[in-house]
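Next up is one chain by itself, shown in structure tokens, the form predicted on its own.
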Amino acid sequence: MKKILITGGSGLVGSRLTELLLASGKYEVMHFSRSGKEIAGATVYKWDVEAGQLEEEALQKADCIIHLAGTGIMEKAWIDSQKEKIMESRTLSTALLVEKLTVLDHQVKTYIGASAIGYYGIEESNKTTSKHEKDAAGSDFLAQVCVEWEKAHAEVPSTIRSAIIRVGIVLSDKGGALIEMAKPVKAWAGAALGDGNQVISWIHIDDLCRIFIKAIEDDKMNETYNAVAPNPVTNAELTRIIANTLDKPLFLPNVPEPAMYLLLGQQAEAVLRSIKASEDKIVKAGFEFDFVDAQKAVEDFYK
């Protein structure tokens, strides 16, 4: 059997993607972690980032990791501290790794890195131009978060094959932004965010864990590949889609941008943010999806 060794293991990724390995009773999951939090059927293994320390034996049983750990985006407001844990959370995680793949006897042949779509920026013109993953990076801060932590990413060892996913919308029921778009509706205070034209490239938290698994078992996937499903939407059509899911009505207006950015402050960039990205390297590496309907796939968790 495989033994998967996942970074971010708890979150909300990473315990969707241990349930799924272990499920399919092919590979043994390991975790590092700081808090020792376990996931049933998981070894948790502790590393401190900022000491710069980890448990070596993970490493050294472990035939392919997958780097998802980071702050939360949302966590906390963007404060100068805040920006620079979101982004040191991710480089310097990264460098650990790094390091110790460097230095320490091991079998690792398989290192996977998250990444974002924020990768492509804020521009206008993601609302009507596909986003390719030989694109441009943007100059705002996630997306200079994503060039940075991509770029930690590239030092892992060349005898390592290594490809990194940047992440589109996570639609899952246990957090990300459909529980955050579905409160409010559930509330009858349901509403579209800005002009409510921002694309959302979205992705069902369970084809974006087959990505994942696919870049485990593919040997021929060792580049950059979005993880997005192939219908993007707008935020007002996926509020719509919410709604009419929850059977709840939608009757406010627009929150407008101003507003956003009193009650968020420069985490509204987040929000607001229009990014069509495209899936057609991931499709022609040979990956099916599962959920290509923003409407099927809000309902497999809502109905």
Ligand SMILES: NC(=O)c1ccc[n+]([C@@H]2O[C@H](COP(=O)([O-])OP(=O)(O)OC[C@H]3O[C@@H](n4cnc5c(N)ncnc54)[C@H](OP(=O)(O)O)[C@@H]3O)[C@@H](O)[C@H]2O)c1
Second form
Amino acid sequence: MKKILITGGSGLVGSRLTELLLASGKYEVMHFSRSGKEIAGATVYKWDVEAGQLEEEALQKADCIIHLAGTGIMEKAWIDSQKEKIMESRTLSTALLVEKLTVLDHQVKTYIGASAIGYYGIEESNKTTSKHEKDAAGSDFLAQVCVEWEKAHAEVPSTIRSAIIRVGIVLSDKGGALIEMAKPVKAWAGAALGDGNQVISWIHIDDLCRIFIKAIEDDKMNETYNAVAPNPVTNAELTRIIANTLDKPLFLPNVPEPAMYLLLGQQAEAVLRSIKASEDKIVKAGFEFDFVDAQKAVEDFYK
Ligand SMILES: NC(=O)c1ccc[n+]([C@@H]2O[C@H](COP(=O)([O-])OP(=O)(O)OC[C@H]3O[C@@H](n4cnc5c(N)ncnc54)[C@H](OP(=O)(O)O)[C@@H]3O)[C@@H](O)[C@H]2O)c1
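Switch from the form predicted on its own to the form predicted in complex with the named molecule and give that structure.
Entire complex below, previous chain first.
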């Protein structure tokens, strides 16, 4: 059985990925966690990124590392110290893994690093062209976080096959964007945000986990890949899809952009950003999506 070590395995993506890996019967799963939070079936090892410490046994046992850990971008207001935490939880954790992979005896053959389509930066709403993996990075805060995170991933020793997955907006009923968008809709207060035209390049959480599993298995995957479904929708469309699926009316006007900035400060960038990313490369690599239609993806959680 291949031994997969997931950092941040207790999170939204990591816990579902753990379930799917274990259900296949082909993998053993280990986690690096700060708190040691148990997820059924996984062996949890502690690490402390700030102190530069980790339980080395996990790295020595692992065949593959999937590095997901990082402070949640919507966790707290983006004051300077929080922005530093968002950045350093990713760059320093990666540097710690790289350092240990350089000095320890280990058998790691594959390293898969998470990034985000936020790499491409904030775009004007409803752009018709899609962002491909070779396109330039943006200059806003989240884009710079992705740039620095990817630079850190690139330091992984070259003897290890390495891939980077630029994750889109993950749809799940356990957390993330869908839950936050569904809350006001359920409370009869649903409304599109900003002009509502910002493009949401979404992905069903199970398809995302299947991309990570493909990256574990497919020796040809050694580059950077967008993980987004083929048919992105606008914020207004996704809000309408959620309302229809939940049988709730939408009668309120859009929440204007200035109100979003008043409410969230700079964090509003994360909600109002429009990014249309292309799925071409992961499809060419042989990945087949189960969910290509946002309506079907939302229904999968709520019907
Ligand atoms: N969900 C999305 O829509 C989305 C979109 C694009 C990119 N991504 C990226 O994909 C990754 C996984 O996403 P997710 O939604 O599963 O995130 P999540 O639910 O927030 O989980 C991330 C995990 O990282 C660990 N973590 C948090 N702060 C940390 C810190 N300061 N130092 C070290 N570890 C820390 C936590 O595990 P412990 O508490 O066990 O240590 C947490 O469970 C994240 O890096 C995220 O930025 C997610």
